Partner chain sequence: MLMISPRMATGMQEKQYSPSLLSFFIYNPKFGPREGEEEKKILFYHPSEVEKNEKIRNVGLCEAIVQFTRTFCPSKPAKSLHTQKNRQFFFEPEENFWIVMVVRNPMVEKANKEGRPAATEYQEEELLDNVYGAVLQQCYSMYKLFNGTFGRAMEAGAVELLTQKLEKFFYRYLQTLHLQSCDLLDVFGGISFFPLDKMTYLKIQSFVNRVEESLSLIKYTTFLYNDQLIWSSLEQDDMRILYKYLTTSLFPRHSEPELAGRDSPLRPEVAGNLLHYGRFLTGPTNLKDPDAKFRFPRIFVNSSDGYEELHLIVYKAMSAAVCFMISASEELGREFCEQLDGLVGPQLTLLASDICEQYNINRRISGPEKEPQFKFIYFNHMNLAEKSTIHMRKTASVSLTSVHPDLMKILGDIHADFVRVDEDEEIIVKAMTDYWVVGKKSDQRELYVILNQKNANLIEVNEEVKRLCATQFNNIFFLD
Amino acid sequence: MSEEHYLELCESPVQFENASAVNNVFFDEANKQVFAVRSGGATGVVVKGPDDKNSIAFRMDDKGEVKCIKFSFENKILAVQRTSKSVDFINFIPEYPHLEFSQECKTKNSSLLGFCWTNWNEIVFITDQGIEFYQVFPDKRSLKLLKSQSINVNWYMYCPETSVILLSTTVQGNVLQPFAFKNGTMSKMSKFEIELPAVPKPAKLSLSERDIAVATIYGQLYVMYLKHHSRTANSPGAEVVLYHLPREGPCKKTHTLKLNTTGKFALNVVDNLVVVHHQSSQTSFIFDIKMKDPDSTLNIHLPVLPPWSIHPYKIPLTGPVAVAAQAPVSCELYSSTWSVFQPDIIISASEGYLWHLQVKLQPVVNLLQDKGKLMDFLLRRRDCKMVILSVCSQMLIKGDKGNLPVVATVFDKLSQVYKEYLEAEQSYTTAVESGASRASTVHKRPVRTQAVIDQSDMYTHVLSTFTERKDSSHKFVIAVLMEYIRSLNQFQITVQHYLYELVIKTLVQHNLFYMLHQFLQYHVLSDSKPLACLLLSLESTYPPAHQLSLDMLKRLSTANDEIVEVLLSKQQVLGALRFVRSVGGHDNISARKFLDAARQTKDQMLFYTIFRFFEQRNQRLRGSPSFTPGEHCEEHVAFFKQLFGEQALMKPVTV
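Structural coordinates of the indicated chain alone, per the form predicted alone:
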């Protein structure tokens, strides 16, 4: 069963003292820190972040019940809200005095709903009458108001990744006004209205912050609205409506996620997937907004996978060594005491745990049967490489010709991502080279994600092992290799020679020389020097490979020297000489190299022919058949005299 749990809680949660009558627990969404405040801080405050090395412990005076407590970035300044009128600050910067200072809301008779740090020294107060943006001066222990905006506020929500605060306004609360913060500036974004399922009469607050979440999905900011349908007989169930919130321009309703059930829900975003937890059924739905029904013009999505529960989690027992043998206790999943925060955090205050929710990709492989959809899904996930490669390997095991269209689809999806990365890399290189003089332009190198699966990945993890399998028909093996090469060619990706070598070795292994000959003849296998050398090595098994190799080297035109070396090494001295003459290089070649090769054949007539050729060349170029001292042919001249006598040497021809 556990193989089908595609969601799990992280193995190493942040542990803190559980909530109790004397211990209040707070969570800061910006720094992802949990604050355990005992007795208003008088008996200690312990702060734990995602990395336990950052845990901080301190005490502060008990000046009343703590409503909210957060550190600024890098834990430089602590802010504590105890009343609905002001926020207290404590310096944690080593060189500044560890003293408290306070700031009241500027707006008269307003009630402070909360605050958000937007930088290490910038803070926003949200009141029921608007927002106030301050700069904090820890050295002077004071604040300066940078900007404020009056607006009636019901509640607020903060997205730390984008520094956007969302305010719920109007009587019904369904008009949302976002503000963006960056480097000391506050900008008002386009307000938008959430469509309510029913308008109450008389008007009252109808949109709760429980039904709204803000998160970044695929690099874009979305407001997610959990829309509960009225409980009528024909009710289609709840849905999650996504509103895309751009930095500039209007906010638009872009996606609808159909839940087809009712009840209590909570939202997370994990690896760009929207996860909807359903408490009563104790299951979770996952949605991928990039996967849509091609027949649907509207962006209406159904869950990608069947709803399933989070993988069971065991809480390890801590305590004296005596109880170490006791089995860990199962954690109650989907508990009513759970608090869910964006993007991927689940907190159990009663048990003292903070988990990150994670997606497991391996179980998805068995749940998504359509390989094309599966590949689309996997390519968008963070740690996808090894899972994709294993899917490719599994797909080829016991495969047959009927499976080829599926194989082709998968290869094309991989090649497309690979090509997009290569183009981005090329554009970056070109921009850097051409823009070297324009220092003002900053070029960002494209990030190579795990979805970029290149030829060496496919060769190492899939194709080389696949060709060695004994249970696959050689025809299918060759068809698969050629399908991958076709896919690379289709996306105009240069095929690496080792893939061609794999094809040739497979063909030779099964004595399919006629097919090899055709592949080379019709240039299915692209010319390269390594390939030509491989063909030469096959000459003993398949004699025509020698000529095929020479033809290939000749087509490469940059490989003339290699061809000559290859022919000479095979003692085909006349063949080498004919080749040099055919490409017009015979006036520049080394006489000694050819005479050396001719002597090694121990064929006296061949030596005579080669010697006479160079004598004639000398006569034509210099007017004398003799070799110059620079050619270092003295021993060959002596050998010629020894064999054929001095009278056999060519006499100078005078005109």
The other form holds:
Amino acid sequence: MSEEHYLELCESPVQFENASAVNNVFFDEANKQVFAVRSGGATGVVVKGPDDKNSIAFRMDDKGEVKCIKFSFENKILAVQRTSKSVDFINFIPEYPHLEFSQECKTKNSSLLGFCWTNWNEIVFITDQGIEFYQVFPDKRSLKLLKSQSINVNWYMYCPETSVILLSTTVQGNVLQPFAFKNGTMSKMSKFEIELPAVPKPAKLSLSERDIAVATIYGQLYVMYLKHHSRTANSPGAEVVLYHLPREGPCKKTHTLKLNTTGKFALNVVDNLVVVHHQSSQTSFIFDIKMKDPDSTLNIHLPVLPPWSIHPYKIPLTGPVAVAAQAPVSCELYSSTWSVFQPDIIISASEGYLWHLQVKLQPVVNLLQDKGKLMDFLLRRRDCKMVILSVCSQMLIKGDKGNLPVVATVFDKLSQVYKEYLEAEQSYTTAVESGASRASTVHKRPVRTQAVIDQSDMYTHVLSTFTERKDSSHKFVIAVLMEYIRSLNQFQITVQHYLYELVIKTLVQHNLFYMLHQFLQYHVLSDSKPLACLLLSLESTYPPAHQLSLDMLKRLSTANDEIVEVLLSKQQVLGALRFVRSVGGHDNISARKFLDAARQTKDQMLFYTIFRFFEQRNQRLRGSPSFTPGEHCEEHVAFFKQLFGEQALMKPVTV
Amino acid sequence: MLMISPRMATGMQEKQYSPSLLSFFIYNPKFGPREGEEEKKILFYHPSEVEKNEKIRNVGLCEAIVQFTRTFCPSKPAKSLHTQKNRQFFFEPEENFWIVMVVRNPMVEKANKEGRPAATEYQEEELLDNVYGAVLQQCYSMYKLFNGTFGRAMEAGAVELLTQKLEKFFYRYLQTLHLQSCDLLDVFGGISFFPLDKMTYLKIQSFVNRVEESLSLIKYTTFLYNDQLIWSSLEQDDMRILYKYLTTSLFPRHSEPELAGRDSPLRPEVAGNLLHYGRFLTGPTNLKDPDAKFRFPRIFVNSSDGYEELHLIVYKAMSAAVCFMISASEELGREFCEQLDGLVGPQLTLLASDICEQYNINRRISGPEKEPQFKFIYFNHMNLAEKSTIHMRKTASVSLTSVHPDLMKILGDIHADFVRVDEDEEIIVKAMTDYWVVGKKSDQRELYVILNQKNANLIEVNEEVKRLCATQFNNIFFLD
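Any chance you could show the form predicted together with the partner chain after that form predicted alone?
Entire complex below, previous chain first.
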């Protein structure tokens, strides 16, 4: 079933002219560019990058066989190695002369193994006797040696993301010396030794560069060693050993990925997962170093999922005329002609394709039964949001027995990530606010990854549809909603009122008013004006909602106007007036509003009382009991006179 | 409104007799309409040893009074009859079924100096109609909780079954009536809620939901801590009477050295078993007992189509008690009980200690000084929440109040006034010595405060109550 292929090649590969007798193909790991060099460059060089659709094409003189060819960053300078002694440079900066210049390696009798660009104008030569770090001056067409280091080198490896070069030294080649490069400086990191399965006698080069890969996983630099099982030992199979290479401090062996099989392997890192391709079985294993086996104290990892092959890939028949009738041809996967580069690149030079390997999350959902583990796995992936939301929806539909603990676990995992983001955001905001004057500290706004699934995501994609489903029992619906609210509370996340509204809606639909009452009584549904208004609207079906709503408005302490309105609408004019007085707002209220309400009650004594109250207020505030025209109370004054007579009006107190 | 309590402190050389139950009977006038068949009307009569003719006479009198008064107000039949020596309370819970309770008025026996027989003086005005009327209604509600309506028994087994059931139930129940200590709280029939923070409350929700999900037989669950309610999925009216049963009957019967949180010694039931304190308060006392009985009391609650009959499982761990209610048509056996015990026991134990811990934290934060020096009773008709600092813990036998019965009576009187009017009002009563009693009614809430301040005046008392409201009831809308 294709649903189970959790790895796939990207849909739009980089296409280039396939390698042949006249066409050499090179790959630059730093810029992820493929160079197709025809006849040593004389008949053309075509450079294709991963993102830029426009390829760069140029010609250069055929000065011998090209061994290595790479652009510096942003394609400013091209470096070409044709001999084991020197590297040639060509400017690609428009205003500088397009003439080649050359640099020989400094160390006598050394042989150049290769070179790496560490900046747009900085380059490192690696020779069998050490490394040389140069700055290139394209305008002067010359190089300046910044630093060099003598060391016997068997082979080297470059990690462009971190600008770290790894050198294999000693006779067996298993002592690795890393160097880090940054802005014209070169620093030696602490060297470390790879544990070989067996020590050969006599000593000979035993660690091949084919078995080593360097990549960043979860932001940390790791050296991955493919440790083939020794034929003598009774080991069950090969394993990948990860050495963590911190910026400072010693390198440590940190993880062991068990393959439990033997044969030819290749490594990729995709979305922080270590992918191990196994050629003979045509399958790939994936490992997540953050997924810990709780039973093991050692960092021994088993594949997260059963090994599976990469999703079958059809090569689209393009070419000058794409013939629609012709069926696309299946591409041979795990071909021996494949070259694998870090982190996620697979190149078939013979067919002229460069793919990025991708992880598909949807198939994982069915392969990982343990929902907690699945969530952990998904939350660490890049494009996880929709998959996670669909997992949440799915899990609520099934409604198996004992499902709630699982639901709780999943919610807690989501809340944890959500909370971490909120906290980072919060501390960023406070840092920016407090440290605005100090320009020295640069605050980095926390990145909101897809794993941050907030309440509105849950509401829109999971909960609102779930509560509307006909087949879910209201008991389960309420249990799930409460579980989500519990989880948010547990992580001290403020719950949005629309979640409460969903709870209330569900409870009201099933006439579970007593439950609603209890939730409100214990302040499980936090106070807010929208919620109070919602409660008010429920009064006709559930009279106690009135009290609940007033209580809530009272607690909010910012809703005094609303309280007055509610009381007036209930014709509790005196109550409203007493309330206003208790909060000290009685000098500012509209007399007309209260007199209107009092008159509506048809209670003459009440009208008298209210009228008198305002007369007294007028007296106190303005020294006269009469109303000002601006208060628009003429009608009520007339009504008062009609009821109680002219003489009942309060007499101005003269001092 | 200010009233002066007419009563002053009582004299010294007197002997007080509390009110007591004289008789209690249930009859249906339709059951023996012809002359000579009057006895058939009587379904239950306490005390049973009363001579037949007297029973018939008493029932006949009640019947006559009810009939007679009905002519004046057909919609509101007579509720009580005041006489010098006693007071009779009438209640018609179901059509033509009458329950009558006769309570002897309290008496004062005045010692006579000259050796003449002591003079007995009945205090006719001491008993409050609303209090004893409520007690009578409670009797019926309690019967109905365990037996369903009278009508149900009639349907199932005619008069014979009904009289049997009445006999069986009331014989025991009447012994637990303590008429001398009935007061305003009986009128309210409220529920005391356990104060709890939101998070712990949500944990309890989560627990209840999980248990209900795994044991899908469970229809309703209620959760109590320290004899106070925290959660009920049973409807309010049913919860009210169940709460009454639990707190005044079941829990006190099982009361034992109460375990208080974590410092209590662990009492593992059986080695190798999960360590928990869970046990059944109804049903099997010991699950390990091979002869254990798996029978639970049955209760009747309202449902959309009349009533439903349920098994009542009460399970307790430390101070946390949970009631699980399961349709009576389900057979519950050992397997179910073991499953429940295994599932609920450990979780409930953990939850109980969580609640205890949280409660202690909250108490420490609020501080003992925030504990009110005021004596008050609060009741909310909307959720039946009651709170009293007047009453000591209510036990099965007697409810202890910390104030003089006269003051309690004033509270009852004020309440009776509140019932008469719809609007919010406030009544302040100057009682004997330096006591003031304040009653406030705001919307559906009632608050009664007893203050004792030397030479306080009305304004000071009013201020004092305002202060109480501001500290104790600041989170509810309470008009001053």
